[in-house]
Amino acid sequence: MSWNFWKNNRFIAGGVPLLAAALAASLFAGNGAVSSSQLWGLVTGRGGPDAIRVIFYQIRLPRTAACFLCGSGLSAAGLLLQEALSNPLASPGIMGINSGAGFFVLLAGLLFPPIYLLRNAAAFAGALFSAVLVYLIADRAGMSRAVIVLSGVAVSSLMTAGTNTIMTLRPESVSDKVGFSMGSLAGIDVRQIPVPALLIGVGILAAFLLAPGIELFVLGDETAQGLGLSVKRHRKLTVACAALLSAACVCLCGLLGFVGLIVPNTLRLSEGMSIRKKLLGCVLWGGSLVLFCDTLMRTLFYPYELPAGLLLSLVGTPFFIFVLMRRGIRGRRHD
């Protein structure tokens, strides 16, 4: 194969091993309480305690299986906000979908019975409400980059203010109220997979679809409106499509930031990819990224265990900066 096969499809290539290595890491990495070699021991078929039975089976595997999950469908709703707004910083940390999703799980758990379905479209519900309310605020103020972002930032304020007002009032709505303000993989049980996991698989399969049509953003909206693309309903599906993978991950990790901002940016590094290619990027980094953060935020501080939101956030904050400034820099280029 040529040089520039493989040169177009890096991330691809680097992302299968990658992936290998963080699910091994998430799985069997020790701590005090258990050894690396007891969980060896015991898929090895060697044996073990009933003790380290239980934590591989119930606390490792269903911990895993989340962090992959969000870590591929935060990534992939932040690369279809980015191609449906053409704007690398949007984002559904950014743009208040998780926020909206966040507020509207609370808000349901108040108001109804603690029925797990419900949960999941009250999500889907609170992050299409505030998709469409940063759309609304964006087209009144001037649809420019800059103003979606604004839009984005003052609406996530807004529905954080509502999370925070329930957590203070009524601190049993949730059970930990760091873990889901920053976003933490911790208390994952299996009944709460299959649920998110069916809507995310949904979500990337969706994209696939629309990528023909996503493709044609950048073409501009006249042009790719005279190729014969709705370009207004396929947008809008676009937005729906992230809103519902946004929904599913904050059910299950909470308010996790900065992933869908990261991991798509990440990618643009390597031209010529493909809307496919970059959401098979996007599974393969995306679940990386939050299994490794994880990882790490679990072992490092043993016993203390800190949510992987705050190392995506310590990572995060300045790569958005740093997207920032190159944007910047560009654009006096371009001038």
Second form
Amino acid sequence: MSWNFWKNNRFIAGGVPLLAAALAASLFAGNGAVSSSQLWGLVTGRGGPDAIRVIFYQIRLPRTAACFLCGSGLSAAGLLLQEALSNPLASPGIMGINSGAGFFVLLAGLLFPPIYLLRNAAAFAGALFSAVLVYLIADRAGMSRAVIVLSGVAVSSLMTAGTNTIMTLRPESVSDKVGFSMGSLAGIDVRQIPVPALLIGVGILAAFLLAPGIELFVLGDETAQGLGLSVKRHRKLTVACAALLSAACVCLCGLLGFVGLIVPNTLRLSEGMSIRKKLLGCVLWGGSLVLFCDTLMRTLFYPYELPAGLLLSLVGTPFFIFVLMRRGIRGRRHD
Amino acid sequence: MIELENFSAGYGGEVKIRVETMVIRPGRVMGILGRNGSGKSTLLRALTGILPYGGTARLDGTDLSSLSSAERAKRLAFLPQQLSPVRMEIGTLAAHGRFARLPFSKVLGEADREAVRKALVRTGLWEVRHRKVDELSGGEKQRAYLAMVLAQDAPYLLLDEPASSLDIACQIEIMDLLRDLAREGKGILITSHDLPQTAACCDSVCLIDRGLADPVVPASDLAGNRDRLRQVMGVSLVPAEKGIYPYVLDG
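So the form predicted alone is up there; where is the form predicted in complex with its partner chain?
The complete assembly is shown below, putting the previous chain first.
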């Protein structure tokens, strides 16, 4: 393998060991109740007390899986939104897609019996609703970068207001209020995982299929149409795919923000990566980011546990300002 | 051959261009002449499927509106006037020309790579295919996008002012390339507001007067119709004593 090969694929090559380390840390990090060697012994077949077994298989493993799924899904959703709108500041959090999904999940919880499939369907409906709302507002007001972000902020505030109303009037509708609004992976139940996992898998596969067309957006709508892409339909499908991914994630981790902003913009530092490679990068790096954040927040302050979303906001807000200053907010969607 | 009849197109119900009849033939370069805002670009956009149109448009006998975006792109390539200075290698840009021809996986095959290589050689960019498009001069950028359109391998090319923003040497280079392509059988439609150049480089010309297309005339007849030229373009042509074009502008 030539030097250039490694240089061009350094984010992928670096992402594999990173993800392996993140998975290991998430599964085997010790705390006051259980040590790393006890957990390791369990996996390597030396057995262990039943309590450890339960902790590992019922609590650790689902949580690790959920972290990885949310990290990958939200990063991929962010990448899709940024490419579809040619706007590096777009992400499921900022565009109000996460909060739309969250609001609809709580609303569905009030109106219907608690079925996981229904939760996911409601989340998708909410995510799509927000995306369409942002799109309609931005379409009316001119598709500039600033307008898209501002209409996202407006829709996000509206959805958050709805969520807060439900949480105030019916406090019992959310078990962990702070965790839900900040994004947390504490208390994940195994039964919660299969449907979102399937949806995230389908979403990322769909994104792989949409990727070559997404690649043409940057050339401008007219050029892309001339090359044989149905630009409007493809852009809608891309946003819908992002909504599906975000919705599935919200069902697992609540309103976890900034993942979809940080990861794709970091990958963008490596020029010339195709969208398919960037998607792979999102899976590796996004998964790692959430795994590390979650592991840190539950081990650092043991026996207390802070939501992973708190750390992500602390890191993510400066990152948002950095992207803003580097790329600027002016400029239309296409030159 | 592309045939238009009672063709009209515009934005949001407002008709910006009407064409009674027009035929674009393989092996020929047709020039669309008109002032800014006369509807030249609207015509090209409508033929590409970016805007809806009324009337009939047939491409080698097939109704244009019945083709999917990909099917249309295999037969008809379009290059808009505004080309983004994208941060992308020239080779990657040219490879995007194959989009409509790729299989479901959208991975380039051997034949696709060969078509891209040919297009890059043709436009003189093969040696510099790793350079980034946003670092190129205006003329090089135009050629890079032309390479993309050539890789598309469509029998018809619609080019919106392919030369207007370039210096004169680059303009002549591009027009020579288009002439060569026509000689090889491509049907080419270009828009322009450069009278002497269009008269010299095109086989036939269509004048567009504020959204209404005149009947197509041979390029050699263009200079003879002084009054109409003056009405539509504001200037006319007179034979040149010497120079690169056989006609010069007359105020």
